[in-house]
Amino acid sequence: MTITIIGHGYVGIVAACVFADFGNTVYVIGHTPAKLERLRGGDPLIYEPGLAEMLKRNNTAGRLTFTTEYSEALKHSSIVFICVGTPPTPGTGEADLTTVFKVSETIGQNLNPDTFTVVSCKSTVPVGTNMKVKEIIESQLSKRLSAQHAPLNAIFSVASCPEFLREGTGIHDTLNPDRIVIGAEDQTSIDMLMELHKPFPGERVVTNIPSAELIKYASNSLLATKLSFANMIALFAEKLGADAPQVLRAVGMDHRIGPKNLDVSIGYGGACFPKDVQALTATGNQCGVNVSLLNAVEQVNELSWKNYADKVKKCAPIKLSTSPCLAVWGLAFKANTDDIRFAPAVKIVTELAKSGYKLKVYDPAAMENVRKQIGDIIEYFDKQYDVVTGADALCILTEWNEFRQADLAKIKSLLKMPLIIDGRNLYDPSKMKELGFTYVSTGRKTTT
């Protein structure tokens, strides 16, 4: 099947090298030559693990084509994607849906006359969506109809196949999905979607549109509510002398709420939870349903960073004479990726920074963008224990593998005081006490 792909961010490139890596033909579309460019040398533009290796596989064998003409694309191509952001509007959290109207309007000016043509968004988008995207290419090709004075013979449907993959796993997510979401209106989209993900395991749901867009906003919303109650427990915790951790571990053993995403943390971050919370909650507003709770997600999840941060002011408070030197480890949202999209981690070295505190830090992949979003307000260092050198604590804000069996002996002796302040709980209370540190964790008691 030869299918197109617009846009190449972390949905776009992971599906495009994916249905690839199965012998489909992938035309990508982009704007920027340069970008493109690099795409064809096998450079990904994102931090994914396995994804340059899959990129120049498909790359070599042919498979893969990256372009920023959509004729050449649509014109042998039965099913197209959308796969363009959708960020947030400043003050209302509304999803900005300019790109998905603007490759519309191509998608119309440049559509096979000659064949059948599904297209999907994988954009995540509020309900409504892909209907306004139907009215805009039907817009365009009465345009073409009238400029030709002839007919026009390009049929087409709209569908909605969003994706759920998580950053860092995005090629495992997208090999081995739970359920594969169809919302289309009729059954030919419907019998070439499934034709197209039949390597695929994982439930199938074939719904109508409108269903098919909600289910990814319904799915976001629960596990970031997840993670925000988890969080809002571990506030408890402290203050109560409990073990969060435990206690979600016990919570998540009634079958009915499954243990997955309660975890404590520093917050929830990345390209869908935050703004797809706020898009629904926007949604909700517009449309006259009560989305109270949203909006206390929301809270919970900006609290949580929050308190972080004033852990540390508590417990390495700036004196009068001088500024505590503070290491840090990780600033992406989350392990296994270099997205810096609403991180926690990125707030909280803002906050801090501005607070007067100096800051050493490293992140195996996050740096040079938090360099460009920040600049440089914080010392940036190559070397994980290089930062900790002559620091007076050391702050784990993601959860990077490297970071979980560190050698803990070398940190007290490079640290001034043996103090660690960990926003991810890596390490055991128990044996950090042995080791002489003062352990300051996340939902636990601090340990010294």
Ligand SMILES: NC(=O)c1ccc[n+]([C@@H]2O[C@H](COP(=O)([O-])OP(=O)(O)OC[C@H]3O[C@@H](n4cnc5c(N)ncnc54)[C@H](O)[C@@H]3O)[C@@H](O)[C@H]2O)c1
Given for the second form:
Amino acid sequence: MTITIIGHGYVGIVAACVFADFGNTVYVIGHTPAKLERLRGGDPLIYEPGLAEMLKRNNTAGRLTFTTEYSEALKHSSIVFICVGTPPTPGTGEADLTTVFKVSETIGQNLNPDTFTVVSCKSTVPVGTNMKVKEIIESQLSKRLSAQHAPLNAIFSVASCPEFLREGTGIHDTLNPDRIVIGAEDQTSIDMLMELHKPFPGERVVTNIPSAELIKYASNSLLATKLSFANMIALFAEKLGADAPQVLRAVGMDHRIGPKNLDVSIGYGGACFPKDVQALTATGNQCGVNVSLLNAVEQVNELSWKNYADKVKKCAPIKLSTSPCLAVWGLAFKANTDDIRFAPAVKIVTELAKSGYKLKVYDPAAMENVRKQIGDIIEYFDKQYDVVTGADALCILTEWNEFRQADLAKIKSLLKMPLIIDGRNLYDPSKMKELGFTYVSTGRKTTT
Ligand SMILES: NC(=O)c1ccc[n+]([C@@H]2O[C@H](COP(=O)([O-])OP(=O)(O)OC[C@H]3O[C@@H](n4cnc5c(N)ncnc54)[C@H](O)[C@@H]3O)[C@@H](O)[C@H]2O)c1
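The structure above corresponds to the form predicted alone; please provide the structure of the form predicted together with the named molecule.
Starting with the chain above, the whole complex follows.
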């Protein structure tokens, strides 16, 4: 099939490469020529494991075309996926749909009226958005077409096809989806989307458009709820002397609950959970649904990173004359990504820097993005042990694999005090005690 993908961020470029890998011809529409040139040259612009190889392979095979030109792409495409950002609106938390609507207008101005096209949002959008996209395209098409032309429903249709990939495992998730959700109003669109997804495993859920749109928000909100629940149990455990990871492991053994997304942490972040919980909250407020559960999920998430920052302030207090120097490992919102949107680690380092701490930071992929966002209030290092040298304590904020089996004896010899404050529970407390560390972890007793 020939398809068009609008937007080449974490969702767009992964989807483009995976569909191209199955032999489809894929046009990728962007709006910055310099970025499109880099994509043509094989630079995926984002860090996602395995993506650069897949991009190069499909560029070489000639299956990917990067362009700013809608007319050329839409002339050949039977399916168009909108994959642009839908960030939260400051203040209300509503999904900002400006870009979705802007690209819809351009789709309407360029859609090929002589063949049937399905236009589908892979972007996460509130219920009603795909129908609004339909209205926008219709209004543009009606301006272009003569009265004799085929009816608009013979030219295009909209469908909702939400995306469920996780950053860091985006290619794996796209190739191995748990489910493919198709929300549509007509059988032709369903058949075309089913055909495109034929090579993929996973359940198929065919439903109406509002249900497909809501499935995405319900999924992300429930995942965020599980994470906040785990972090609330961590707060209980810290007060009561329990071990939260053990508690949650046992809780997750109940098949009705399941073991996934019950990890304690410094809070969830990234481009999805925070904004999607906020957007569903805004929708609830608009349509009169009580959203106290969602409000609580967000509040616990805020408490989680603040609780970590408070622990640092307690364990490595600023004295009248000296500011402790903290080594920081990890800034990305989770491992295997360079994404720092809503990253709790960035909130923590910003808070600690403002409070007067000196911070030396290392992250394998996210430092450039952090530098752009918060500048030089912290000091950036290219090597993980360089930040530790001479620091008063080591703070672990992202669960990158390279931290899991770090040389603990080396860390101890480089630190001024043998103090590790671990927001991701990477180490065994009894081993840390044996090695002579004061080890402050999350939802567990401090060992010393
Ligand atoms: N990142 C994820 O893990 C994930 C997972 C599932 C769903 N989603 C949803 O998918 C959508 C995109 O997320 P993302 O993380 O890929 O965002 P992103 O910010 O990484 O990418 C957005 C892309 O849109 C492009 N864009 C912006 N304005 C444009 C325009 N006028 N014309 C063409 N392109 C334009 C940007 O250049 C960028 O390539 C969001 O709604 C998000 O909630 C994201």
